[in-house]
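Shown here is one chain on its own, the form predicted on its own, set out as structure tokens.
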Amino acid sequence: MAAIYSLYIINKSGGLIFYKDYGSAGRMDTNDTLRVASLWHSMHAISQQLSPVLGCAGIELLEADNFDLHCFQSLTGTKFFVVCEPGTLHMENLLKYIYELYTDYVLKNPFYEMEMPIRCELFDINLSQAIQKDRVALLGR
């Protein structure tokens, strides 16, 4: 089973509202995670503007030697991205499932304020279960 190194959720203004590290070898401190989220938001926005294709949604996959970065942007501009092992398949489906969890447990929470950091226990529990589940079972739903 391919490893997911980390998960980021960025609000439409580019602020990091959720970060979870899943045991990657090079752990980052809080400032580094904020920089990565801000940098990704900027690169995503620039790629939309520079693309020769009309209606480009921005970068969806960044492949490097040691990791892949998969991104899903919701209609509201919230970005979900995972850093995972190179060659990991079906991350788009996992990101869409994480978005479903976000809408079910965060946005429907009456105590959550939009664009603010996510602190929702039910979201955390269900997210951990989704990440730990066998990918085949998750994608077969």
The other form holds:
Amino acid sequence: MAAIYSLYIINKSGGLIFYKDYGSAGRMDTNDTLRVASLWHSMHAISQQLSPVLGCAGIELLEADNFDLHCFQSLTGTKFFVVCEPGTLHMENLLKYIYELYTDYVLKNPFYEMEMPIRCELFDINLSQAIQKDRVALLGR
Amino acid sequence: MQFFGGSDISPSPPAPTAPGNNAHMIYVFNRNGVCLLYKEWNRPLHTLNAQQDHKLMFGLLFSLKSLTAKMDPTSAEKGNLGVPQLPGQGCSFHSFRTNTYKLSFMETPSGIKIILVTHPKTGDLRDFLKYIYNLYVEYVVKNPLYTPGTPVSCELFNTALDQYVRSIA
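After the form predicted on its own, can we look at the form predicted together with the partner chain?
Below is the entire complex, every chain and molecule, led by the chain shown above.
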């Protein structure tokens, strides 16, 4: 009974640097997640081209029949997006919090190479705590 | 947990002040990608010329449908990315929102795609799109002088559509 299905983090060139699945029936293999991440990166860019008004920063929310996709893009071009159940609330705040965790445990890690896949234990631990806390908070209503 | 404060990184444009000024533009495509109708009410920015704009829009929708069908977390059996989906096959999206616009999308079983681009604070427009499709059926499809697969030029349809879209609050 998951409100959040999966989380992706992509670097500024569109490469997948982090992927975590939280219990979806439609689990994909690694190659497919890479393809899906790059495709999302391109769609995000194209949506800016089709804006009728100046100043478009890309897709923030995609609503589909069976899921919602919330996307947060940092000022440096790193994108965080989460696939969740339709109508899940507070995903923007969760994404901003995950961005905070990313800056604290990944970027400040001297052994982490920029734009490479994330392999930081502390980031994983704190991320699981954040998602767990969120799930408990959401189910508690 | 410390969450960010309320300041926006990407501010949205000011809400439309005049009633009936919510919609920016509308596209209608058929299953082959032919743009049957393009109408704009409020489009200050034109990035590409008309032809390229239509192709880009159609391509974006095709790829997004492929993406949502593949990313569907509730079904286990999915085809490969990039395989064209039949209308109604696989999970499809019905809208997406950026900081400057909201795009609402509807595809009928016959492959007619209706896209409406509005202000980002607009609500769910699925019922509006269904009504627009009904207008299309009544004024265009039932018109004996209209050739399917060509751009629409029915006066009555244009007027009815214009009136209806302006009434979307």
